[in-house]
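In structure tokens, the next block holds one chain alone, the form predicted alone.
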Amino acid sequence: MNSLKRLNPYINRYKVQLLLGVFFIILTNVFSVYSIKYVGKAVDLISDYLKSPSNNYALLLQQAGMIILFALISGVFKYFMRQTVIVSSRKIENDLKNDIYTHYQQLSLTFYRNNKIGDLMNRITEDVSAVRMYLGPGIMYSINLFFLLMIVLCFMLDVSTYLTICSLAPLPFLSIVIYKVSNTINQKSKEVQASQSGISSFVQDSFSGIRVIKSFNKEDKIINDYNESTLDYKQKSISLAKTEAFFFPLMLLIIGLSYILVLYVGGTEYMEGRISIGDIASFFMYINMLIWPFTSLGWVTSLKQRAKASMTRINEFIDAKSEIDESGTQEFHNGTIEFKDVSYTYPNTGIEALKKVSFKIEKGKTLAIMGKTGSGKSTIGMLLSRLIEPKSGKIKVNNIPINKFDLHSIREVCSVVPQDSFLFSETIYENILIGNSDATDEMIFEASKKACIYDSILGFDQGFQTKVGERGITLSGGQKQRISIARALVKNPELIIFDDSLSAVDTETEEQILKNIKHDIQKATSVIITHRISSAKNADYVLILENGRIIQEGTPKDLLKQEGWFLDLYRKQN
């Protein structure tokens, strides 16, 4: 159970409540078991009455009253027991989910490229829920069984040592069965969890790509693939259920043997005059009290094995380290940016995106990066915003290595307009506000006007309060790009990166947007990644990339005077 040791800090955080819960478990069992003594006395009174009728009604009512009183007290403590142990497990579940989500936020893009979103979601939901079941019912029933067994054992030994040994003799076999089957449950639990993650990932992908599925008429194939995934999950779940189903009847059979032994040995002891009828009745009730705890032992074992499998999966992601060096402490201030022999290889594909790239951008200048698809343009943008780290070479700002700066201070003054123009499932207003949570309405409206989206937004029935749907599905590509630009501009950044962010708008709108934000670009250092001459012609400097290397560089005027990729593209686009 080494994987579950990761939970110790969370348990320590709520140890007072959990220890209080243990105290209530002890009190619950003490009053529950002690009430059985009065049941035994009541049975003896009835037995004596049958042998020799007498007026013992008051004494019998007294025993009944004590049984009811002790049951009520036990019920009160059982309520407090659940309010401490189960509530603590819910709090630990909340803390664990928050910590996992926080850790997810700190991981680099490489991690998300190597893992499916559905699997990430499953580990923070289903796996954490499985761990909570171990921390709540699992711990509670385990502790309950231990103390109940100790208390019941004391009461049973007080009546008859020989009868106690005989009635509890089958229970060690129960432990052996649990030990033998637990490994099987653990392995099958892992398989079930992995299969469930696969289904979550498949469903998430299919819903995100519903446009493609419908466009290519692939609904039937997707349904068949989904059915195959669920069939695999069903078979593994049924296999696990069969193993667990074998547990419970076997445990009931073993406990049934205890009943038979109590009946036979107890009857023999009674006939020899060593115990009373009430003692035998009490023994039956003691064994009956142990039925559920011992029956639940198999269920608790299953919970622990599932929690172990789930925590192992959670630990895999918690132990994942970001490739981004976050040790820097200096406050970032914009200045001259220099790439010196920078190379980067994507770990998930092995593609060498950049090969010893070197260039400089002066503070407040505009750099345009052009090249064919896959030439490494977007990689430079991600390196500048420190979403990824170079494999070799240096990136410096004001001659200071970029990893010496505090990561958050870099991103605080940097705005990125990504290529895919991702929008959250919120209103247009809230999507723009993400760029600057302190922005006023006037700032948001002004940024929208600069991005040439203000009039379009006002044309919607709900204006800026229009919900954009999942990933902005209700908007066109050009509208999403312009909202992303507004989100970047409202931040008033010192460094702004446009990653092919005008590809979905027409040339006329592109010209207007660039004209509107010219003042903002002049104040900030800007990087424009583009395929269009129109976006690059006003830049201070242009880099042309091919297969991760710079094949041309210079001012737009200089590049138009020499034969090469830039002039060739200029002629084609004109």
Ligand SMILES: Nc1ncnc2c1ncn2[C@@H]1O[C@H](COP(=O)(O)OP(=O)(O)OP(=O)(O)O)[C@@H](O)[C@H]1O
Contents of the next structure:
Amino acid sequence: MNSLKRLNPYINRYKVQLLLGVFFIILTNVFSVYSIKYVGKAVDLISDYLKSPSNNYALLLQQAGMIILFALISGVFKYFMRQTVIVSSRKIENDLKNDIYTHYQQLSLTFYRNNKIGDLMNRITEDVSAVRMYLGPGIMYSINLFFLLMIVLCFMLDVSTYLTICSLAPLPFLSIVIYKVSNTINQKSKEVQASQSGISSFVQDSFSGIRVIKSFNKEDKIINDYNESTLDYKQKSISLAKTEAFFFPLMLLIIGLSYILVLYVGGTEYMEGRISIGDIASFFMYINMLIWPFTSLGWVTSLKQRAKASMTRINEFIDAKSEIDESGTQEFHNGTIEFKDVSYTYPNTGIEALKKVSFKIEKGKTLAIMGKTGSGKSTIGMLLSRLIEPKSGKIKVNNIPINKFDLHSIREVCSVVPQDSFLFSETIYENILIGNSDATDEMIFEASKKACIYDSILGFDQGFQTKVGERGITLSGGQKQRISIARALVKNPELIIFDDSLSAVDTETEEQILKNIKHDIQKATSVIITHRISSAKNADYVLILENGRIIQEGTPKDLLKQEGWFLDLYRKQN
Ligand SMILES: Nc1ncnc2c1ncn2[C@@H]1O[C@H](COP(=O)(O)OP(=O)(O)OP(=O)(O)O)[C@@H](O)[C@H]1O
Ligand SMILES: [Mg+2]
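Would you generate the structure of this protein in the form predicted in complex with the named molecule, following the form predicted alone above?
Below, the chain from earlier opens the complete complex, with every other chain and molecule after it.
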């Protein structure tokens, strides 16, 4: 039960509506059960007519009118019952989804590395829906069963205790059977769903990687793999269908048993003159009314179990804390940045990406970071923008530890051009606007001019309003990279981190971009991570990393004077 307790604050929010719902449930049941009483009376009138024909036609009409009237009133309340209970459950679902999404946004990169995207999506969609099914239909039907049973019992007992006990006896079995069958169905649907999402990600992967598949002649293999996974899906679906096929026959069997008992026991009671024909007729209807609630009892119990499991999964993510310390409140002011013995180990792989790295960049200066792939360059960039937190050592700005600053205020003034230039599937304009939502058209044009992408954008049919497709699929690697540079520049940042951001452009364009942004770079503190001497030669200071350690450092001029990694690379690239 514990995991579901977390729903209490949400339920409390809609307390009034839910209580009203309970009230409507009671009213619906009272009126619908009452209408049955008149059916019984009507049947008695008819059977009396057969015995001694007299003119009770008007009385019969009156009964019919009552049946219709009560059914109508009960219908109106049923409408209100759904309007309150089901609508509240939808609202709670919405609140829960929003809260989970907001929480997701606050979690750090480490969390995203440790969890699969599919899993994140499932918890916010399927698990939340499972919880909603419990909150809406689940709660509604349990309350409904309780009150309906109470009211119907009163009416039934009023007629005959013996008949009541006999006719109700099979119904608890109905609940148990439905519970068992629902559980198996749930289990199997879960397997079908898992198989389905496996196929979805497989298909998604194969479409995204269609270029690789075609160029390596892997179509046949892919088709085979696909057939294998659909075969698995087929088998699981058939197994599910077989279990589902049991559901109705079993239900009908038990209900049939109840009917036979009413007929047999009721018949004997009638023959002994204890009850009337109308009583038997109304008993059939009472049993009929109780079938769905007893069925739903089994169903609701399994709904509740599912909701519990889902809520446990949701809670797991809601309880996940960002490893980034967000307690800092001080407004960030750019200044001398200092790394002191900073080490970082990726928690998911245990790879120590940085080992006691120390360096300093003064405000407005440019630092170039070079080194082989996997040497820890991007890790420094992520530490600076506080996407990850150092495991040991200190990062200070103006001698103040970086975690004393308000996280938001750091990101306000810091621009990152990440190594993989990610674009959202929106227009180019909107993608650049992400850098600074207050940017005017002029600022966006200016930034794209600096990034040497302005002319290319105007060359597209719809210019800045061109949609870039999923992850920018319609653009070339170099175009994506330059849009991502424009996005970083439009912010007028005080701290810029270029992570290998010119790797996909030719050296001529690289020169041009570096020339264009010279002013921005001089104004801001810049970190340029690069594999090219041409990008690093104008920096104020250069760090060379290898396996997470600094192996060489100095101004480009000094480094060119000493034998070492930098000079070797200079010779090769020249
Ligand atoms: N998300 C991650 N999870 C686990 N380990 C990682 C992750 N990202 C990087 N690493 C590891 O950390 C080390 C440093 O990676 P980093 O990305 O900082 O290298 P880099 O110098 O930027 O390389 P490149 O020039 O290829 O971009 C590598 O050994 C890498 O395997
Ligand atoms: Mg990198």
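Note that the rigid core is defined as the largest set of C-alphas that superpose within 1.5 Å between two forms. Residue numbers count along the first chain shown, from 1. All values reported here derive from a predicted model rather than from experimental measurement.
N94 C-alpha shift between these two forms of 2 Å or more, rigid core reference: No, N94 moves less than 2 Å.
Could you tell me whether the Cα atom of G273 shifts by at least 2 Å between these two forms after core superposition? Comparing the forms between these two forms, which are aligned on their rigid core, G273 does shift its C-alpha by 2 Å or more.
After core superposition, I'd like to know whether F424 moves between these two forms (criterion: C-alpha shift of 2 angstroms or more). Result for F424: no, shift under 2 Å.
Core-aligned CA shift between these two forms for A241 (Å): Spelling it out: core superposed, C-alpha of A241 shifted, distance 7.2 Å.
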